[in-house]
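The chain below stands alone and is given as structure tokens, in the form predicted on its own.
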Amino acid sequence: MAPPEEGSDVLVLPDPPRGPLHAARARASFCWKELALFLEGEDVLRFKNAVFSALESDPLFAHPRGSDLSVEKYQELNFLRCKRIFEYDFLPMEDVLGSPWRIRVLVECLGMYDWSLATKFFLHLLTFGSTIYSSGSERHFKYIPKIFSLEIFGCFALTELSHGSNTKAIRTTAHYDPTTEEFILHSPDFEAAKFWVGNMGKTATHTVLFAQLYTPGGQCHGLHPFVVQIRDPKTLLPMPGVMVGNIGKKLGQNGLDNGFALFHKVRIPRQDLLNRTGDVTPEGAYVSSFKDVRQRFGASLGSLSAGRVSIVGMAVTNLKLAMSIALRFSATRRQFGPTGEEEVPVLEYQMQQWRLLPYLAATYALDHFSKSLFLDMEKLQHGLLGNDQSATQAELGREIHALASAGKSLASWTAQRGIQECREACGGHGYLAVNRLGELRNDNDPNCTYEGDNNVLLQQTSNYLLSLLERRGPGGPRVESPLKTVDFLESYPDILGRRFTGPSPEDCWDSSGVPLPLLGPGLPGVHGGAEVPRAHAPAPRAASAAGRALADERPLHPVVPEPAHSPALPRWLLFW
């Protein structure tokens, strides 16, 4: 089944139908289509149009009306939809490497429809499939065509019932038996059960399983990934020695079958060890091209950074949806106004702008960060596939790990709070299930937890930064990184020593002269962290209500300057 042609005569950006938003859209001071082309690019817009057109015209993707589906029926329907996505062939095998941007865009499109579907697709093709490709070798490439044809269906099993963030304490074991050239997989007790594994509940036939690798003599070489069959692809019955099942209903994403698995002395061939970072000879000797154990461990968990980078994009997508819903509602919902005249849209009120516009700005900033980080991750993956073991590649891996850890926390928490603000900003109508705000809130919530608890991840980023500061000292190396995101630490004593002073209330509210040392030298408007020359700065604004309050020594409360009906209101926000 082929999707609609991306290059057909179908308009990439058709005009929206006339309706309640038409009057607000007509006041836009710029062309919204040019903005969309600038932000996305024509190739992305055409691809999105092809995906959405296919889903809109396919009855399988019609949302059920009248009553909610049971969890069992929802998961069954979700698998059929995932199968249909592969039949459309939106992402051919050659495009996964040749056009990686399609991966990000397709997951975003599917997420806008239903995160249960997007996550199911993502876990099978990208988490399971890409881990085999990037962590294995040629002997494992036989699985790749089977992944695309759905001959097998995969999942990623790292988390256990008693261990999540502390990956080094994972308790599933893999003892090598040289007499049969097999690994023996074993779960010592129920607390060592693989848990929360997406796709494992009902549909996965294979998994990438992380276990502690032991060679003869009892030496442990740490956590390693293995390809393990857990069900018969024809009957979906568990393989001998495997206990596998569904963990039950969740707060959200119930179309995704999260599951658990226990292994009782399950034997797998030696070749099923994903051996890019370490291997075992037929005789039982452990070999690795990585001399540093920590570097090897980090490389073996590289797929976690990729997952966190993807979660940044997922959280941004949730925020895009919530902001579109709340802002469009606010532009059409009218409350109060001059006596005898038409009521005013609530978006024109300063309070509504104060509540929503900061999250709109955050959406654009995080969207750009997400796309940039995805490209950086792609660069890292190319180095791993090319067996680049240079110091620069290792440092790039550490930097992206720190960025992905902090970015995932920032994006998921911002989306969580932004969605809640949107729900409240829509008043009582925001509580109706039909507007999706409650669904978005629930579906976004696990972004704060899986692939690493946000609080723990922020500590990992903090530890990375502190380790760089620790190396810096009298006569020590410069603080710098491949992506230059930590170079500001080189001047951190000067940054901490800076103080802002404003000679007048007007200067306090004029941000044009505030020094921006974090941006570093050589950037537009910044000269070595010094104050921007006033001749090149925007003209100061007239004293606002807040400025006058300062001058009169009255209590200051947050106020959005300018009149409520100011022509400067960014009405382009209506054209997401």
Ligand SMILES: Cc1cc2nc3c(=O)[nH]c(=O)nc-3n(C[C@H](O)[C@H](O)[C@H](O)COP(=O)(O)OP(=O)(O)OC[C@H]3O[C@@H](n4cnc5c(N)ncnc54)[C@H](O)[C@@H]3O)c2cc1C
The other form holds:
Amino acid sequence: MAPPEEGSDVLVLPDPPRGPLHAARARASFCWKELALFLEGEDVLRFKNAVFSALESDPLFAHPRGSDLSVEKYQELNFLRCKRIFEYDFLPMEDVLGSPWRIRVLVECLGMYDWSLATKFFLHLLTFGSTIYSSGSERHFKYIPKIFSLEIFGCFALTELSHGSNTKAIRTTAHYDPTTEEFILHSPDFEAAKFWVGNMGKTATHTVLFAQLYTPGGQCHGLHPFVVQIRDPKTLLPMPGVMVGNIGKKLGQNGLDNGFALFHKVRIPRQDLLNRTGDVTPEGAYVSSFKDVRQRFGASLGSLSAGRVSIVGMAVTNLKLAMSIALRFSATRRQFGPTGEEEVPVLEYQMQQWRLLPYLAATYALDHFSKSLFLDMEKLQHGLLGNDQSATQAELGREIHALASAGKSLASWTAQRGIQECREACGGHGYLAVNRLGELRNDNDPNCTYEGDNNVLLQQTSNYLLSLLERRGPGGPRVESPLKTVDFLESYPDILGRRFTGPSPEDCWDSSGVPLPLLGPGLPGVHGGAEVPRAHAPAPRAASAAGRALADERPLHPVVPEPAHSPALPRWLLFW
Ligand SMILES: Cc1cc2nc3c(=O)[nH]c(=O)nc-3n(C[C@H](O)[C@H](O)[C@H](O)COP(=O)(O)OP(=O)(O)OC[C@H]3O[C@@H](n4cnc5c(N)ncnc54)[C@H](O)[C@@H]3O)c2cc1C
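Given the form predicted on its own, state the structure of the form predicted in complex with the ligand.
Let us now look at the entire complex, which starts with that chain.
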């Protein structure tokens, strides 16, 4: 199936239909089309149009009306939709490398439609496919066309039933047998079953499997990835020695078949070890171009970070959806007002603005952060593929790992809280399933857990920052990093030493000198502040038009500066 037209005859930004929102839109102090073009660029807008119009006119993507689908039926339909996305060929193989931004945009479009579809597509093409590409070598490139043609369908199996965060404790083993030049994969018991693996429940034929690699003599070389066939692509029956199945209903994303697998002495060829950072010779000797385990682990952090960078984008997409629903509703929902006059749209109440607008600001800030992190990640991937073993590349890997870990936590938690605020801001209608806020809340939730639990990830970023400070010590080298996001540590004694004193509520209202989105109420990381009564009354009608409120530079709530901010604060910390 040919990809739908993106050409010039497609109207890039059609006017929305005239309806109840028209009055609020007409009061905007800026041109939304110019803003959209500025934020996205014409190429992205055209690409999004092409994807959305294809889905809109294809009956396979029509949302079923009436009662919910059974999980079985939903998963079947989700696979058919995923297959259709490949048939549309939105992302031809050559484009994935040439225009990587298209991947990000396509996942955003699919997620806007349904996260079960986006994650299914993403896990197969990007998590499975790109791990093979970035962790393997030429001998594995044979898999790439099969991934695009769906001859094989993939998943990524790291977590086990009894270990997720503590990956070092993973117990699936891969013993090398030099007599047959094969690895023998084995799960010692049920607790070592691979678990939670997206696509593994019903549809995956292959997996990237992480196992502890042993060479003859019993030496363990740590976790390594292998490509393993788990089902027959024609019948979908399990391969000999593999026990595989579905883990059951989840809180959300139920169109995705998450699964488990146990391996009983399954033999795979030596060549199916993904060998970019370490390999085993036919005779059974372990070889690695990396001098020590730490350096090898550092090089593999790049591929782990990629998933987290994508989750930042997924969480931002959820915020965009929830904010659009809640703000549009609030601009048209009217409650209370002067006797005898028309009631006031709830968006004009300062309290509604106080609850929603900081999340709107966070959406823009995180969207920008997500895009810039994606570009930084791309730079790192180029270095990895070019086998760059320089100190700068290693530092970049550590910095992006720290940024992606903190960024994923910040974005997914902000989305979690933002969606909930949007749900409540829509009153009872926010609780009606058709309005989607419940589905968004449930589908966003695992963003806080997969690819690393947020709490554990924050510890990883803290470790990174503390290790830089430790390395600096008294009289040590300056704290520097390739992306300059940690340079602020140089002035940490000054930052920690500063105190805010606000003798009166008016001082607290004075926002001059405070970075704008830094201290929104309800955002994670915002503590303390002077007790100032919340505004309950509607703002004066003449001054509180929704459009103007959005553009008003004055904060809608008291802003209490945290201990001062050095001009050298890293851009990611500014969103904290
Ligand atoms: C929807 C979904 C899809 C998934 N898809 C996949 C997939 O495709 N492939 C895959 O391999 N995995 C997948 N996972 C697994 C996921 O990566 C793990 O669930 C995640 O890494 C957390 O591990 P865990 O569940 O073992 O939690 P645990 O590590 O057991 O953590 C439990 C709790 O303990 C806390 N904790 C743990 N260690 C510490 C510590 N040192 N200090 C303080 N607190 C700590 C954590 O914060 C957490 O709150 C998926 C999970 C979900 C929910």
